[in-house]
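One chain comes next, on its own, written out as structure tokens in the form predicted alone.
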Amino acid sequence: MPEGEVTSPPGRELRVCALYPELMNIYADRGNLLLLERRCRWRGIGFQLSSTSLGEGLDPDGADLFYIGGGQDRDQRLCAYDLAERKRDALHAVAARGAVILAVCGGYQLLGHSYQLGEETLPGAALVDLWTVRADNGGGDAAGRLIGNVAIEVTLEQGQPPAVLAGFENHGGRTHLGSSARPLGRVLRGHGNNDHDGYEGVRDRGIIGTYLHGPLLPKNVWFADWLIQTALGLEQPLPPLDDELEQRAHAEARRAAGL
């Protein structure tokens, strides 16, 4: 889609804050941020990207959308303790004002109460009622990992028909939702949160957590547009773009998952 073909009213700007972008990017999920930027700019919407990392504070009013990806065990440990000790209160303030938080894979696991890694328990931000337990031995082998293409059915707004999110999952953790949490979607193909209850991800207020990556948004641009619209507080859908290539990518991701 060439830039500049679709315009939106001037003055709008999407502010995105990436948490630990240099550490939590194991699956090239930085592509999610690039996709958000491109789809904003193609519509004449400004885009501002900031970041915060280890030892730094987090301004709860500094962005409309906060993003955290997945990382290796060592990096995830560092981020878990920093998140709990330095950024937890600010993230709770973000959630309380209804801003969007998108967390993928390892970032998703850190949204909950804890992540049990053998004898070690990583603290979570306790933004949503969930916990994760590592199923493999924590040594990085493939034992017990949930790997493969995945598709889930989601309903983002009441009265709208369900839609399909397609992507790839690769996680040793089993995530379990508490009684006050609801899943992002129902598993159509793949393993989901724990390969047992048939659900994937979590959704609570503006918080979205999911194991789908690879990255997620370029394969599901309709979901990216919903995130932009929600983060900006727009009542009407965004102007459409020429998404022929993006629709092909989505169709291929669905086929890879067996739909």
Ligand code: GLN
Given for the second form:
Amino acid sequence: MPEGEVTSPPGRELRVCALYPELMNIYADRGNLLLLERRCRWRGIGFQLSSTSLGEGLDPDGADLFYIGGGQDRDQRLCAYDLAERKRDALHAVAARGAVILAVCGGYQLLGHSYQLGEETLPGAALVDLWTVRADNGGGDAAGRLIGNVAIEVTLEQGQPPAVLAGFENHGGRTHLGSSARPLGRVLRGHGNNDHDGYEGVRDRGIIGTYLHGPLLPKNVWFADWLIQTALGLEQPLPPLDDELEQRAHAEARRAAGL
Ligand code: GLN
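Return the structure block for the form predicted in complex with this ligand; the form predicted alone was the one displayed.
Full complex below, order starting with the chain above.
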């Protein structure tokens, strides 16, 4: 969608806060944020990006959408302790007021109770009832990693027909949902949470965790628009944009996943 005409502004601004953007940012996480910015601006919705990192606090009322991207185990380790010690209570306040938390891959793993890396168990934010165990040999090679294109079927609003999220996954961790957690979607192609139970991601109120990273939002702009709408608390869907290129990107991601 080229920069162009702007439709009627809903009269608001989307405030996004990125957690650990310099550490949790592998696979185009910055691109997901850029896409949110562009889709807001094209519609005349303001956009404000802030961040919080190691040693810093988190203002639960400071943003409408909080974003945690993917990360390597060594960066995740730093973030896990900081998250648990400095930001856990604030994140629980964010969840309680219904704001959106989007966590991708390594960030997703940190939403749960723990991430077990061999002998070490990293703490999580305990926002959702799940835990993750790394199944690879920790040697840095691809053994045991779940890698590839993936497509999942998702129903975000009750009564709506299911839609497809298509993307790419690359994780050594296997995530297991506890009895009170619900998945984001059902795996159509790929591995999902643990290559075993057919589920992908987690969804609880405004909290969304997923292993689909890379350009998740550029490949699935319907999902990006839902995030913006939900974060802004808008009743109606956002006005449509000319998404010809974006639809092609989505079709290509589905095709790559074998759908
Ligand atoms: N380090 C985590 C894992 O390998 C997450 C990887 C990622 O964010 N891509 O499971």
